[in-house]
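Okay, so here's just one chain, in structure tokens, the form predicted alone.
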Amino acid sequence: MHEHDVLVIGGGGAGLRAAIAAHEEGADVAIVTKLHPVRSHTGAAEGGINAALREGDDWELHAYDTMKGSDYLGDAPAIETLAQDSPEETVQLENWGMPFSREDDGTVSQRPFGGLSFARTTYAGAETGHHMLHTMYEQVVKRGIQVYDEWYVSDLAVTDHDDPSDRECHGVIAYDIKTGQIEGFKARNGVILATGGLGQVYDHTTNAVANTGDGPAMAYRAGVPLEDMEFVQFHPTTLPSTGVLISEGVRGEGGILYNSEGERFMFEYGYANNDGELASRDVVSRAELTEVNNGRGVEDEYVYLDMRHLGEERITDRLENILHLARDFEGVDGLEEPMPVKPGQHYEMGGIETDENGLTCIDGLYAAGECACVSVHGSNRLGGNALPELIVFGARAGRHAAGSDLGEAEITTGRTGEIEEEDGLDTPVEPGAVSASTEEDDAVADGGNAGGDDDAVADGGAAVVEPDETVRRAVERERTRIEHLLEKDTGVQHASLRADLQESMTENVNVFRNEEGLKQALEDIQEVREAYQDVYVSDPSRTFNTDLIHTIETRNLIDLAEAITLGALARDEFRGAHWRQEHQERKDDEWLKHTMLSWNEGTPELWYKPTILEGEDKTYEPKERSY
């Protein structure tokens, strides 16, 4: 069994950032990651940093252009601490090293972003997220913090206690992808979950393959509430043939998006008069693709976005790695020609509920950057606001998990405080698909166990509390489950299952939603959770073995996407990235509250709690949001 004071599941931003916080504070602290963290997905954010770092500028404008983006979901309390914290953690990656895009006068560069009043995006050229990636990483490498790399982290390691509030989070169960070993790791202060984000619910996404929301799934079955699941961000400019991003700074920079008509869209037809192709991105999303059904879309797919009138000299001093992705991904040239490019899903703003110091539920877990919702963002993320959650959050958890005293955060989590119970949703869906329940209702939402076991929940009886043994009997459990699937040799393998998963989430869970849709998807899911009972791992090495990681990750997106799904069916409003096709508007005398959902031993229940829009020195009303 492995040992250390504070344990950081992941190795990209959030989890680097948490890192370097906890050994400043004193603590023996690793990295357990399923990739190298030069690696991780962070590395392919493009865009920049939002910070209030010029004359002109100040933190209470980012708060409120952050409220609005959120469309008046987020947290006032947690927004302010990002605004307020993020120039000092940008200005220490530029002490760390990080290398800036910078003017004559030598000052950093800023540049206007989609739905932010002054330009704050301070960025590294379009790979802002891969310098930041690797300044962190230096700074890992430096303190001499401990990674273990191609480490899979399978489980959690926590008590079983009846009411997950009462739970304790003493580690982690981590597959070794070269040997084939499972092994514990103890924790003797927290672990932190930065796994990132969950894109391959989807099957067209700007995220990587291994971004399967593996933080969220293990959190969610030990007990730690989701909340705001489905609010998915689908970036507008994604390239049509991968998926691939192409980043925010093209019309941050004054990038144009046309038709097939040759008409600039977004002013012509009045779907943001002031901001045009800055608006936020979910009005620009819908805008593209309201085109596309209109008739009005390239090969009835995509439309263009066209940086020539740039210059070839600032094209290249500012978006060079644009003009690569172009050519190698679609065969065309930026500098001659526009770019075909189409909505992709790009984000998850719900995740594991943690209060601004990352603390969840349970004592001792801990959650940080896209894997988590603080709430910073709401129903819509602004573009430049996820690399600045991630160092400042992720130092917050740092922080906090080594045992420094941050003071008591304003956010509860789990069931404590003002809760608006609600058990269901006012319509139940047809028989064998899965919804929440009423008392009324009879189509429960039979959430199951997608590994077969209910290994990852509490096995009931006298509760264990002993550091050492709930990670021995959590390692047991975990080896018995994976020697089952590798030994195991016949039945379903996860890839069609992950198929079919993702078809039907990109058909009836995306941009546009409506009812009948988010029913199917139910459906959908409900047989492919079935199915997964009978998965099995073809590949019966224990060295290297992407299959059997890959089956494991698909039990996680299973049980997320219908995280997602459940949520859309049951906010029947319009707000952010949320379209409902037959309700056309925000309702906040109903709706100005968080969407929460706890496993429940399986079965899936929904509940909600209030949103909280009283900061510092002012309470943010909700407005019209228009661009």
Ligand SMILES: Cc1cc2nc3c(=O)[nH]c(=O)nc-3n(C[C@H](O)[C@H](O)[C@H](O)COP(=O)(O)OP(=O)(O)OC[C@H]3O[C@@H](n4cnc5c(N)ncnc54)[C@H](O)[C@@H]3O)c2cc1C
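Just so it is clear, the structure is predicted and the values come from calculations on it, not from any experiment. Positions refer to the first chain, counted from 1. Compared with the form predicted together with the named molecule:
Relative to the rigid parts that move between the two forms, the hinge contains Gly344, whereas the other entries in Ala287, Gly344, Ala63, Arg167 stay over 12 positions from any hinge.
In place of the form predicted alone, the structure of the form predicted together with the named molecule is requested.
FYI, this one's just the chain on its own, none of its partners or other molecules.
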């Protein structure tokens, strides 16, 4: 068994920042990550980091913009913390050598971004995320922080207490991808989940193949509620064959969207008569899909983004990387042809419920970055607000886990306080784990119910609460599950199940949502879940078995797809990124609250907690979100 004070799961922006912070507090910290840190998807971020650094700007303006952008579903204490800490954290990156773009006076450059009242997006060319990731990895190397790279964390070691809020997290179980070893990692002080996005729930996404939401899925099954999962951001301009993002910069410079009839549909069909192509992400995404659904898409799938009229000089000067992207990933020459684009999943606003210190309702279990929901973004994330979230809340989680006193959190976690239960949600199938009547084998493939209590209860034994024993028992459970997957040699393979899941999610839980589609998705998900009971891994090898890893990831995708869909079905209003055909207005009287979902040992329960609009010294009044 490995043992450290603090374990950070994930080596992206959030994980690296957390590890550095814990190390600075004197903790013995290690990073356990399925990809080498520099391979994390933070490296794909282009635009920049929002930080109020300059004269004329201040954190209160940043907080206001963020609250408005969130459509009043963000929590003020989280948003204000983000806005207050971001300048210091951003300058810290510079002080670690990050090669930001520069002004003539040698200070870092900032640029305007959608939804911001001040040009505060601090950037490093069109590769901000790459530089941020590498700069922090350099600091990890400098400090000699241990990295277990290409170790896949498959479960958490959490005690057996009945009430999730009484549980404690004592470590994780990880699988060494290179050798096939399964080992326990004990954390004396805390485990920080920083596993990134979950784009693989959809078949078309700007996210990486490794963005499978493992952190939220593991935390959920261990008893931590998932918050606001229905809020998924779709980006309107992604390349159809890969999902690679074509930045807003193209439209910012004057790029035009056309349908198959050659019509400039944003204007001709009145989707956005003022802003046209520059309308917000959700508006443009819905417009594109409406065109396709009305038979005006190209190959029934996408529309064109044309920048040829800007001229070669301007394009090569300002949008050179776009030419490379279109060429390398779609085989299209942006100087000669229009580029095909369609909406793609981009960012998950919801996630693991945490407070401002990154702590969940389970003692010793933290989350930060895209996998977490503090909540800063509410129902809609502003561009340039995810990267500051990584460093601000990554650092706070790292410090807190290492024992630093950050003061009492204002956000409450777990099923306490002013909460409201959902009792009337009509679902076509019972969501959650396949019923207990299934064969023993099946429950094994499923990873158990992972509430933690199954074995002990089945054995009639006492609940396990002691740290070492908690880790040891979780190791046994994971060994059994993985052996089972490897030894079974008939059944279904995960790839087709994953494809079914992704297809249904893209069809039914996309930018357009209606009751019928959402119910269809729940049925499809349950069908996939049942089929997964019979899943097997055809590669018997212990060496670099990606088949096994993907199979475990697919289980996580199933739980998350269901969580997104349940939230989307429950929320009968239109807010931020969540659009409902039958409910075209924002319902503040009813819905200024977070959608919470508890796994509840396999029988998910929905409940709600109020949004916190009271800030440090003001209350944010919901206003119409128009720009």
